Structures are given as structure tokens and as C-alpha cells.
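Single chain ahead, written as C-alpha cells, the form predicted on its own.
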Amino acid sequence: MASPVLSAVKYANVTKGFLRDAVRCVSTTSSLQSPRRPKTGGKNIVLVEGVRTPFLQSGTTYKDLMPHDLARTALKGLLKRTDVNKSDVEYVVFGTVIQEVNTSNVAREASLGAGFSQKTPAHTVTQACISSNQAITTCIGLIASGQADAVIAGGVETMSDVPIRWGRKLRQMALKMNRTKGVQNQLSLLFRTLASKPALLEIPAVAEFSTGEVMGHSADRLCAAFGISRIEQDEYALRSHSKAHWASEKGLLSDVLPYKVPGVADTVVKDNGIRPSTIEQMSKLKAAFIKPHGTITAANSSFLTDGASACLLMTEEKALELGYKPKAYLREFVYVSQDPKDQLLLGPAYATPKVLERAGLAMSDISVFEFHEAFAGQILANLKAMDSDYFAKTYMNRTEKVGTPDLSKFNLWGGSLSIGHPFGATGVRLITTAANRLADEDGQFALVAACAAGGIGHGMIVERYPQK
């Protein structure tokens, strides 16, 4: 009997009532180009190695750490894993989403803490859930433009200690208080402010500024529009956790670094969010966003996560000169964006055909798929969109659908639903896992894709390095 997930993919149909407005995609051009001749100034850019701290649920073992602590640990782990000379690294770029105000340029603080020279430049980028993807492509740009031959890209997020601000009126009062002389005048200012019933705190929310909608609410609407049922979502989430558990037990998640957290007795050696369950147990959870009838729950959503990642990128020539055997070539990539209200999480559906066209590849050429799993329903909605001629013609201005990825090649070592999703660090995990899977499964090309807040998406082609 076919599973609900497979049926959802095979018999996908997108209703004509879905999405009211036309879409304007902003991405790279659609000109075809061989993966072996990327637009990188004639240079082959390679992934030498990628590592990450264990990804942990927020509020657990990393709760007393700052973002730069995690980022520094990832950098030190990468240095130890590769034995690269710090003087050979010419630039460091990190991605993050919710910045710690004391270390706003976390890339610089982490690199200094990891022992890099004060003369090694570093900067931080942010692009929601694809922030470390942006760090990687920023580094590709540095190499392609001839500014560097060896760079480090990474990302970090700490959700255990997000910056919580006073409300605006209280902040304004505090600033005025510094300029107000005399205790009586200061008390008068305080009482006037409190009398206006100001908001006491501003807590960061995973919501769109342009629409005011929480991402989970948008995911619930997306599932309803594409006809994704609760059981299909729970089944896919169970698949993610089961595959991540299997990969972890088999030692396939080799990018994970052991981390001796200060003040904690036991060394952290694995992710702590991987928890295979049963459909029966998952079905008991209540709707998390649209209550009581929504289908998004804690069990089929990615969870708030702390973690950091880092990868070493070089020109192929530099890597071979230093005696490295690269893992993979980083080939074509695209960024796309669309309506953040009704298409917030459809980035992979838009990015996949574009990046395949740029690389001169077809879906059948891809051996490994690594897609970011924000929600199980988001994954299934993207798969349905990719398998719909109507969606392709109506919303993407394409002549036909790109087709559905083969699930026997799709996220076989788990994904963000199970491993975790530190917003700024997931991109490096995706790229590194794609490269490691290519080697393990004897494939040539991998396709990495992800959605992000703002209705943005990313896709990249990774090619296995020749095994000579």
C-alpha cells in the first residue's frame, strides 16, 4: 500500500484557487552553462571540509553560551579537522539572524577568539534561514573576483538567549533620563511614561515584518492550499527523524564536532533533537498555530535550535597546492524571491528549475537532494508545486513542471525537522551533508535548496570531487 507521503507527491495537483497574485521572481539569469564551467572567473571553487557543533534544542546545554562561543568552537574544530594554517585563510564570513548586540559582527569576534590574525578580515551577513548559504556564496564571490584563494564561511544561532528589549516608550524614557537633571524631574518623567501604559518588552518573533504573519501560520495556510493533510505531514516528519537517527547511529554525520561545554561534565557529541516517535504519538499533539483545526504541530515543525557551523573553501589550485583532497566542487547557485504572503515557503520550487538550467542539468542527473525542512508541510507543498504543470505555467512563467525529486535520494540522513535548525548555521550543514552523501552514495551531482523568511529561496549544485 502506497504511503500518504508518496501519494501526495505522485498525484500532486495544485488547485486553481491557490495564489491570487502574479509572481515576479528575482534571481539570476536562465542561461545554460555546464557545471564544469561555472561563472567564477575561470576558477574551480572547492569545498575542502565542513564541520558543525552538535545542534541542540534551545534552552538545553548551550543555554549559557553566547553566539561567538559557538562560532569560535566551530572555527577551532575546522582548523583542527583540516590542520590548515590560519595565515592561509584570507577572509571569514559568518551568517546569523538574531544578532547579539555585544557581538554584532560575530564573524570578527569568533575569528579573533579562534586565534586568527587581527589582519584577517571578517564580516557577518544575514538572510534569514539561508544566512550561511549567503556566507558561502559571498565567499565564492571573494574567490571568483580574485580577492582570496582560501576563505571560511559559517553560521551561528543561539535561540536560548535572544535579545529582549524594553518597549519603545521605555527606551525613549531611558535615553531622556540621561539628559534630565534632578531627581524630581526624573521621577516626573518616569510617572508620565508609566501613565501612558507603555509596552514593557519587545520579544523577537519568527514573523514577517511586511505581513505580520508568523511563519507557522503561513505554513498552515500553505498546507491547506495544497491539500496537505496532517497525516502526510506527520509521516514525513517521522521519516526525517528515523533517517537522522539511522545516520547518526551509523556514524554518517561526520561533520559533528565533539564539544566540551564549559561547566558541563559530559562532552556533547551528538544532536539532541533526533527523536523517532510513532504516528500515534504524534497525532495526539494539538495544532500549534491555527487553532484548533490547523495541521502544523510541534512534531512536524523544526524546533528552536542552538548551533554553529563552518566550512573551508578554496580554489582547486590552492587546495591541491596545500595537499588537500577536496570533498566537492561548488557549482552554480541562484537566489529567488516571491510573494512573502502566499508564497513565503516556496523558495525551493522556484530555485530548483533555475539552478538546474544554469548548470545544464536535468532532475534525473541529480544523485543527492538536500532540502531545508522548515516544516514537513512546507516540504510536501514544494514537492507538489514542482510536480504541477499548472503551477509552473501560471506562477513561474514556465512551459512545464520541473518534476519531483526522487524520494529515494531525498534527505536520506534526516533534515532540519530532526537534526535541528539554528537559523544562521543550517546552510553549511546542507552543503557539507550533500558533499558527504555524494561520496558515500557514489553520486556526481547534488542539489541543495532552501526557503527563508521574506519569501526568499536558494539553490546550489554541488559536484563530487573526482576520486582519483
The other form holds:
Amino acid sequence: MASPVLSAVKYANVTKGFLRDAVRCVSTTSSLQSPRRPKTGGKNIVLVEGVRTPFLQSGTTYKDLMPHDLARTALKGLLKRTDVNKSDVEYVVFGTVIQEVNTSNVAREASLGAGFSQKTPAHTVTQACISSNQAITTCIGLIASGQADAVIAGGVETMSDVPIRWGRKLRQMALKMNRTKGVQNQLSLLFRTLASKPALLEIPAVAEFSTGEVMGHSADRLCAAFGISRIEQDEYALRSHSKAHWASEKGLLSDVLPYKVPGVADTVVKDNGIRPSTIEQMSKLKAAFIKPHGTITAANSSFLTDGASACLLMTEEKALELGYKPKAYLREFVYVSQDPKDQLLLGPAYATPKVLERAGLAMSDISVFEFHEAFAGQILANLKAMDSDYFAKTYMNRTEKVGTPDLSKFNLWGGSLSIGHPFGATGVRLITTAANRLADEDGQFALVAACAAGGIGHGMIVERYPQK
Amino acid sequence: VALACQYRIAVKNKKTALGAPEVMLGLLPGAGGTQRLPKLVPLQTALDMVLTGKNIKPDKAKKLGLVDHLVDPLGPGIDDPEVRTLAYLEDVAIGEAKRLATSSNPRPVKKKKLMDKVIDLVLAVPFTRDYFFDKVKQTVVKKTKGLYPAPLKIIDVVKNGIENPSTGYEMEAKCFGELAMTTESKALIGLYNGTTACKKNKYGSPSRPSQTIGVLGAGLMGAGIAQVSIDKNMHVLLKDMSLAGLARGEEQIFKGLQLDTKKRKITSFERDLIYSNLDATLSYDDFHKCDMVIEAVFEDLNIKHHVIKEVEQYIPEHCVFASNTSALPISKIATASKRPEKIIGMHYFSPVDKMQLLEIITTPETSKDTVATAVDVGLRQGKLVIIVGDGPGFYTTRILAPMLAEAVRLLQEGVNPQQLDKVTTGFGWPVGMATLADEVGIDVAAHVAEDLGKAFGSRFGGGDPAVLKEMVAAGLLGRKSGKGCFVYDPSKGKKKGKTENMEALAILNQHRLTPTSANTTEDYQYRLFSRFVNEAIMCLQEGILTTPLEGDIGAVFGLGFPPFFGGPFRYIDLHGAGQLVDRMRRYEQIYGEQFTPCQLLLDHAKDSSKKFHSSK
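Can I have the other form now, the form predicted together with its partner chain, not the form predicted on its own?
Full assembly next; the chain just shown is listed first.
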């Protein structure tokens, strides 16, 4: 690992203008010896701590809980872990995707339940699989604009219980029924509605509204477009499970909180979706989306998951003032978006070079990669896209390929394929894991990237907080 | 070839369409098409396909069993998406072939539906089989009036294939040869080539392809023009004088798009995206963005002049002004303009989203780039474009007018509207003349008849213009007012709600004329037809038309000229000018100069080797 000063010199040679930034950086935050420019309104923003409930497959131990229960547990765990004074937290933002209609502002319900001050406002954001990334960057915005110095960002998802609705005509009938007087009139309304053959139920699907295509279907086409075989996908999925298993056994997944679920005897202490299998077993599975010739199966996709996560963010000054030793700086971040049909899951390929350029870094400067794994094939397609001159020139408006992340630094503690993917909660897990890995692997910069429905992508640079 | 295989795989995209279109060219699906298709899909479906020639989308084809497997098109990847998609198709095909070769039950037989089982049963017995095919034949005859030989031949060939499989292919080949020699087939093939030609811009690409189009007037036409533009990704400013008028137009457009959504031509998302291209407005505020303005206001020269002067205050220098008029001469409209070189006529046909033809009218002052711009817009709107010279009635309205005058004459001679419809549809016109007059509007017809009568004199005589005028005065405006030649009662449905209009008959009785000796059905048909054809040829003679091909396309796609004749010019080429001139001479004796054949027609009659279309 090159020393920060040395790397600053190196970058000055590589990137024109960088020296100026470095000088500004040094002059404004001289005590922090960071070679990167703080792009956050002159304030350095740090991750103090991040935690999460164990991620469980939907329909298992969390099946009777409501989303705010999971979110509250994550908040309480964060309080316990950091011992932060509740009144010091000025704002709470949570991300979620499939809303429980009774708790649509789940951030508020969870923080009230966790005993935060009633005077601490909270709101909920949604941006598909990067909803809690959005919660984090919303918090960064609050801090950067001087609204707050200490905030909590989190995310939650319960796929064990989704809002299954009556069909629209039945809903309209139900609303009208309230205003209809007299049994006879009510019966007449009922029969009229039933006579129109209303659709009975609407069940939410993991499908794009604009194209009507299920995500797995799009991912399967993506794999075909990049020529990714079934065996490559199965191998990558197996890698994810093996690494997660290893990390879990070694106790590296320190962000996991124990969760005593009411009515369940044993406390949940770890994720339950990590299941290293064998290639032989995996290759027996049939295609899940494009039948029969598709390559995406249940074994090489992320599964439906329940879980919640939360992290404490502060300005560096505030953290130091309160006596914390932060884990990392949150540096540059980007959001990108492209065609929600054919490039639905290619967000990381676009976000990676963009966030690197914003930060003035090269791929080789990154020692920790944490990418969200929606599908094994999606990860491989993104890697191939970054390794393709054709793709770079034709679709990314670049002169040459981006280059691929070094796999020996890539998702070493597993990923969404094995740990699980509660849509709204994954972003905080990625950031926290990146920070924890930087410490464990003694690196300086981590790159976090994720794709999301709608063809959206996100990338963020995380920098390890200097060791004194 | 694909039909002969055991297993078919198709790429599932909007471009893929399966079908047996040969019938549309007056042919039959050769190379085993009539023999193999009925074995692959239920007979009813097979007959429907070969008799209508309609295209079947991949999803439907899979359901019918026409294809066994669908492959989704791929997006961006490590290579060009189309190349990758084909490579993928190949990979999947190889995989499937391997599976077929090794599997014991490669192609699971589809469970037959009850209806198909019944049909199978019916076909197994010779007596009921004959009955079934007779029924099919009756339906075809009813639809085609027996004027098209191909569908009937196809039924015979398919039936033979089921009864005597051994001679199936032989008979198919023989009948194919026979059909290929028919004038109907030649005419239809000529039309097909014509449509291909009318989908090209012979004026080249415009210096500035129009992106934003202003449409003035949100009536039936205006809204229709807006609809066919926004769904081709053009931005449209639809302007009307009143909020109510605008709302009506917006509703028409949304309904049109909603219909496409229900038919699954577009998704609801595509509908929303298309509808976002529409900017409905009451003001000219954004007209500085327009590359072209198409006016579809009331057909009155003063109003058109007023609109031109008004809009020219707002539109930019390069903006083309197009007038959607069916008869007002463009050069007269252009007199109000500061920039006559930017004025052009774009005559759309109603309903705009269904009718394929667009007649573009140029004046000597219209610049070449203006024409190129208008043609470009028309082609992007999916229209077949013909370009004609300026003059009263241009081409399409002008050739329709003498026929209309003759129709009025027939009505006066005691042919009632229902008979008139029967006479004309029996000749191959898709819509009867009386119904057509009601659809166009009696007031419009009267207006046009008067204008063109003034311009062309006795050649446009025949019926008494007073008939139409009196009908208008009595409020019989056609379908739009609920009564014209017929009375329309929408509550009783399209067919049942249409009955004879006693009021119209009373007016006709007042103008009753004694029938002449030319009063057989055939006479009626040729009296109408010959005047139409003669006027079309006159248009070529006078230079309104530049090519006979455009004349054929305009007549068939704009006015419903019997397609199996291929258009007035193709008709003369195939059936000879001599016989038509003879008939016209006879009518001339009886009625006078409205039946005098024009010089060009006479030239062709004199020398039968002269052709309008060079033979290939």
C-alpha cells in the first residue's frame, strides 16, 4: 500500500488539475492527510458504524414481522453498538421498495419505536435495489447543506408479506360501499361489480413497469448478449456462497446483530441463505425465467430476502468531538441510468468509470470492490462490459474499455447472491462491508457499485479512515 | 421452406411476422403452403391465414403452433445486438436440435381444443366436409363478390390436399401457374410494386427534417394527423380555437392509442410515451419551434387565408405551411402568404389513422425542398405518398367528382341508394357510392360538385347539382348529421341502424328523370366507372399526374378503386382501352359530352401496344 503522500504525487502526474485539488484538500483539512478532495461542501463525512439484522430468506423466521419491526431492530442495534446519544441524531432516512401501506413512512415508525426523540424527523426514500444507497446520499446531502451533523441512514425490506390488493374495480366498489346506504343498494352495487367480471387480485412482481419484463428475464437476455454461459454463472454463484460461508465462519461479518424474534425460541445470529453447494447440484436446476433454454436459475440468482440495515453518519468534526473513531470517509458518488429494457442491470459498468473519474482515481487504486450481486450473470455481464472495447465505444462514449476490477479484491466476503438481498437494505450492507474490509485487508479505497430496477446504477468511493 | 421443417424457432420482436401473404397478390401459397399449413395448425386457422394473407405476430404464432419456440431479441452486449441475437438464435437452435435428436418425445403434441376436435370430426366425413368447404366458399364469395379468383382456388387446393394427399402438391403447382396468369394477379402485383415506389422520397432528403409539427384545428382530420405524427416520434403542437374542440381532439387521439394498446400493438408505457409528444394548446406561443404547420381548419378560402396570415407571424423562416384541403387550389391559398415557396398541399383521407394515402399538391412556386420536407413527413407518418400538380380537385377529388355526378344521375333515374350501393360494390368498390357520399358528407360533395362543375363545365355534368343542394338545405348532411342517403340509428348497430331515408327519396322524386336505354346493371357500373377512368387519364394528359403509377395508387388507396383492376391505368393496360372507348361512345350518344373519351385514352385505343406501365 503506497502512502497517501506518495499516491498524491502519483495522481498529480496522472490527472491534470489534481494537484490543485490536493493542495486545496491539504490546506482545508490539513489534519486529515487525505489525498482526495472532499467534494462535500468543505465537510468530510464519515461512516461511524453500520449494522444489520441477519438477512433471512423470505417466509422463514421473520415471516410474521412487519417492516418497521426489522427497521427498529436495526436502529436499536446501531444505538447499542455506537452508544450514541439519541438526541444527537438529527434526522433518520430509510430506504424501502415494496411499501407496507400501514407504515409508508417506515423511517418514522421505526425511529419512534426505537425511542428516538419525537423531535427527530424521519423520511423514507425509494429507488429500487439502491434505496438505502439513496438513503445514505440523501443524508450526505443533509450534512453537506448544513442541515445536520449527525444522521442515520438505513433500509428495510420484507418480502414475506407484500401488499396483495384486490383488483381495481373491487377496490372502487369497496370505497363506494362506504357511501352507499341501505342493504338493498349495497347488494345491487356488489352484484353490478361482480357482473363486470373484475380482476380479483393484484400481486406485485419484480418486473419493470415500463416494459412489463420480469427482471430475471432481462438478466437472462443480458447474459446471452454478453455470451455468458450457464457454467460461468453457476461457478460465480458458488464462489459467492463459498466466500460468504468462509467470512461468516471466520466472524468477519461483524455488522450482523443478533435478533431475538418474539415467539421464536432461538435468537437469530446469522444469515440463513448462505449455502455452498456443488456445481453438479447447481447444474441440475432448470431455467427459471426463459424456458427452456435460459441460463438463469434459482441457484445463480439472489433470493427474496427479509432484513434491515442502518448506519450512523456524521461530519468528521462531530464524530471526533463525540469521541468516535470513524470507520471510513464517504467520498464521491454518482447515479447513472440507461435503457430499462436492454441495459436494465448494467448500472455498475457505467457508474464505475464515472465515479473513479470524479474522484481522480484509477481502477488500480481500488483495493476493495463491493458490488451488488443481483444475478451471477449480471455481475459477469458488467465485468465483460467493462472489458469490452466495443461496448465502451458504442454505448459508453469512451475511446477504450474501462478495464475490469481485480477479482482477487472483489466481493471477498460474499454478496447478495449468498448473503441475501432485502431490496431496501442492501446499500448500507455494501458500504459497511466495504469499510470493514478496508480495515481487515488494510486498503485505502473501496468502490461500491449497484444496479437497480429502472435501469439505474450507483457508484460510491469509500476511503478508510486513517490509522493514527 | 420453414413449413417443411420439424421444428421452428422465431425471434420475438416487432419485425417478426409470419403469414401466407400470397393471396394479396392474387396467388396461392405455393411450394406446399396450402398442403403443409393445414397439417400444422387447425384447419380454420390455416384457411384464415391463406385466405386473408394476414400477418401473425410471434406470440400468436407460438400459441397456434406455427412456431415451436421463441427467442427473445438481445440488447447491447459484446457485439452488435442484431449480430448477437442471430448468434444466440443459432445457439438455441443447435441446443434444441440436440434435444430433439436425443429426446424420446421431442415435440409434445398440443392438446386439441374442443372446437378443433369437432372440426376434425366434420372433416372426416365426406358429406359434412363438402358442407364445411361450401360454407367457407360462401363466406369468401360474399366478401369478394366473386371478383377474386385466388381465394376460391385456394379453397379447392386445400380441400383436394385433404381428400387426395397424393395429388395435393401437383394440383397446387398447377393452380399457382393458372393464378399467376390472371389479370387480377398482375394488377395486384402491379399495385404491390406501386406501393413500394410510393414509400420512397424521390425528392431526396429534406435540408431540415421536421421534428416539431404544428397542427391547426383539432377536428377529425387535425387530430388524426396529430395521432399519426406523434406515434412516429414527432412532436406535435395541436392548436384549436376552443378548449372544448381541443378536448374532443385529445380524446380522439387517446382513444386511438388506447385501441392500439388493447390490440397489443403497443404497451401502455409506449402509449404514454407517444402521448407525451402531443402538446395541445390554444395559443401560438410555441409555434416558433415548428418545422412544419399543417392546417386542418374549415374548408373555406377566407378562413384559410386568415389562418395563414395569423400563423406566419409566429412561425420561423424555414417552416413549411401545408394545407389539408380536398379541393381548394393551393395556389389560391398561397396568395395570402408572404412566402409562397413554403406553401404546399397535403390532402389526407379520413380516417387519417386508417387510410394509407397522402396526396401532396405542389404549385409551380413550391420549392423543391418544401416538397422534400412534406414527402418526408408523409412517409414517416406511414403514408403512401403521391405527388400531384395543383388544379381544381387535384387528382383524387377531381376523378371522384364525375363519378359522383353520374351517381346522382342514376339516383334521379330511379335507382335507389341501396341499389346504387349494390351496383357499385358488385363491381368491386369496397364501399357503395351512396354510403361513400354519406361518409364524405353530402355538404362536402355538393360543395366540391359545384366548384368543380364551375371549373370544368359540362364534362362534370350528369346529375342535377340541385339534388345535393336541396339535401343539404334539408339537413341531410350524411352520417355526421344522422341522415343523408340513409338514416343512421347508432343504437341499432352499424348495419341494422342504416335504413333508406324517405326524405332523400322525396327530394329525388322531385328531380326524377326518365331512364334511358343504358339501364342494365352493367351499364350503371360502366357509366360510373368509365367517367372515373377517363378523368384519371385526363389528369395524366394535363400533367396533374406525373406518373400513371401514382394515379393507380391514388385511385386504389384513396378512393377504393377495385384493387383487382390495379388502378385506372393498369386497368387500361390489362383490359384494353378499345372496349372502354366503345362503351363511352355509346353513352356519349345518349347523354352527351360528359362521356367523350379524352385524347390520351383514344390514343391507347387506337394503338393497343401502347401501355402506361412498361412491362418488366
